[in-house]
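A lone chain, given as structure tokens: the form predicted alone.
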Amino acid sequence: MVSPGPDRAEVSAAGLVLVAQADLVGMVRGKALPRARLEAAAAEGVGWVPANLVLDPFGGIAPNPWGPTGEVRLRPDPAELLRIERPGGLAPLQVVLSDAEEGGEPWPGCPRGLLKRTLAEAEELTGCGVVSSFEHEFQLDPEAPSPHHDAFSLQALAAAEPFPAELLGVLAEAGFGPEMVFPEFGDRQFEVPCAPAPGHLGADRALLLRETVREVARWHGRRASFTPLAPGSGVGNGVHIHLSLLGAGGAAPLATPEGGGEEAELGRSFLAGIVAHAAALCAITAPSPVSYDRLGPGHWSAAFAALGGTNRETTLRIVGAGGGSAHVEYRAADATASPHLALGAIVAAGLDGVRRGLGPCPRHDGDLVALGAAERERLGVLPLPGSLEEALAAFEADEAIRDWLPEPLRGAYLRLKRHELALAAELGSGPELSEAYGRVY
């Protein structure tokens, strides 16, 4: 005689956990099954294509080494599950990101788990933890302009209820720590900074995060989307990477990187690393056709590969210098871009760095843009790429930041990056294109 399962109640009770995979186009993808099945999927993992490693934004395969062979193994960890309670009666909305393995070993081609050896080796080689926060940038309803532009108003926050008060919440009950959730400069823009978070966590977060908003939208009838240019917004949505070295006792070598001894050496030279890879890093941490609509002067988003602190189109900037929560800001990035990669890249970079004993980095804090061509070619203060062709060549022609990403991740990526160039090209340009990437993201 067969054991009864659990009745249909429990089992509706308790829903479906989607174990994802965090893939290189910034969406959570994966295979839902039933709460109960979660121990189990963690003992044995979950099959998975290595195919849909490359998905495209549009739900499109690129051209990749695998086809339709082979298969790899999600392996969720129950403990960082995501729980969202809905309203109206609703199961729970839940996913858990997962590591991809392959015979027992870490897969290769998995972006969360190269972030997770890359951290390995930040701590080896600097004695620190990196500690992060992604503050993301998003629209309501963007295709549907408002007749006011009530930047960082009390009118904007005022229309947009209760959907604010009620992100707010879902977010503090989830544990990401929200800061704050206010109205930013663009039509209908919000801004959403998070607490900080050790390790690879970070990165989950802001994964996590961008389905959070997006399911708090929908249940007060509207849309949220992080694109990084909404149609005829003229302001972009971006996703400033906040990043501190911990070590021991407190130590915190991105804070004091203009004092001195070892600690303020070990972060002038991790600082300038990401500052002398940046045009590499930006086919990672912007890889979009769009993504270039956004950055550049004049967008207060990132044009320069610079360092700074008031100024906020350099691509890298101090926040908060001498002060208990001083750390690191990188400007050049979206939401199009996986965080798994765009946080391991940006670290790979500052590592290379520290081996190179590179430093110390100008600071630059004046209008870049009114020092004129000349000046900043003097200065050795270079633009950032003007396209995604042009990212894509520099992180070629870089060896450090190219041969990071390890095959057959690196062949995988940028194929499929210049399968989503192809497709944007027939998608058109201007307002098409961003129409496209706002439905998608």
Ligand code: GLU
Given for the second form:
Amino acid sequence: MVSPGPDRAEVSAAGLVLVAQADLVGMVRGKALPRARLEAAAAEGVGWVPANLVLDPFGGIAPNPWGPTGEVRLRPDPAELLRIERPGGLAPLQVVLSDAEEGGEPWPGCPRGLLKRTLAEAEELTGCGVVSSFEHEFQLDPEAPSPHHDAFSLQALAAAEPFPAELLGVLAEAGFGPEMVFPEFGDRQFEVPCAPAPGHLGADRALLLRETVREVARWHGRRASFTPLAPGSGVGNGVHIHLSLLGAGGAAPLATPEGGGEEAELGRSFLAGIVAHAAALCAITAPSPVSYDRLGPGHWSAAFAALGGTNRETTLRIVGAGGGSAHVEYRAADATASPHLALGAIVAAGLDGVRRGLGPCPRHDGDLVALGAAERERLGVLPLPGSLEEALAAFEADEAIRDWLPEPLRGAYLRLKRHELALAAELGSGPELSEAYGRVY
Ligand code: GLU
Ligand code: MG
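Since the one above is the form predicted alone, can you give the form predicted in complex with this ligand too?
Below, the chain from earlier opens the complete complex, with every other chain and molecule after it.
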């Protein structure tokens, strides 16, 4: 039994908290309760329907084994509460991403729980923790393109004020460690890179950053969209996953994969694992029909299952050569993915590379498009999947990545994606489809 609820004054003083699940399509969904009840919810959990795992991005639900039956409990950790103070006398926006449990044990259908288990495996196998930062691009008011746009310009920044400065301040106050904010190459496109976070918090921050950006945009009557390719735009909104392995005593195997010694060898195998599984990873990291409007040559997104340094069309890039901030960047991801599954799958692929002693993987800094198909084939550089159907086929054919996703997650995920493909087929592949995704993301 939950204790009697707080009175009205307490609710309006402390506001509501959304106890939320990080779902399979990159959405934050949950149940809101008064802030004063969060500690009780942490002790007892909040009831949640297992079938919610297969909610599609448009508010429908995919076929699933649970139907109206079953119950899991979301267990929030009050220390992980995000609180954003809002203007205009509104109560703060509060949300806490939570693990799902069943009968007091981690529920195997929880994507966040799977990420935590994968990170624990990484620690065991490599002696390193994973640190990540999800770098997002997004567009303001994507449905009302401006008559002209000036990529990276002072004019574009000034025209968007007060949004950029306010966003940076809100993110700083919430502890995201924003590094900068700038107008990107696309029309009304912005980017706000933030500091890396350890373990599952990197993926949590990805979801919470998007909700914070959307919230600050709302204060100004604007809408922020993270859809992979806005209708009518030639420039995609990427989610670049920056990743480091950090061990005791400052070991950073991904920062020095070209060096000698065991640490560098570990880094090489980890990177080779990610490249080897790149096609299957796309089913998790670029998981919508519209994801493939963004990926592909000529978009500076990711086109090839290859490792690069300064080349922005490889799936994986070594960034910041040799320095303390050196790390890798995975580019074939977008905001229609679950950040928890995306980070988990990338790490699982790296761990498979370590277990199999893969590598070294050649580094391609030149323009791979200009090389031509025959030369790329000779070098063993494969294109990424060209559609979600192709990516799902690669996923099902890739034992290591397929088996990383345990039941009931795997079945639920595949059913959800096939259901999403059927919805997309009804909408057609043209502007209607990108508009539908643009409205949701
Ligand atoms: N907009 C590009 C993408 O879709 C990324 C451009 C860049 O920042 O390198 O991923
Ligand atoms: Mg960018």
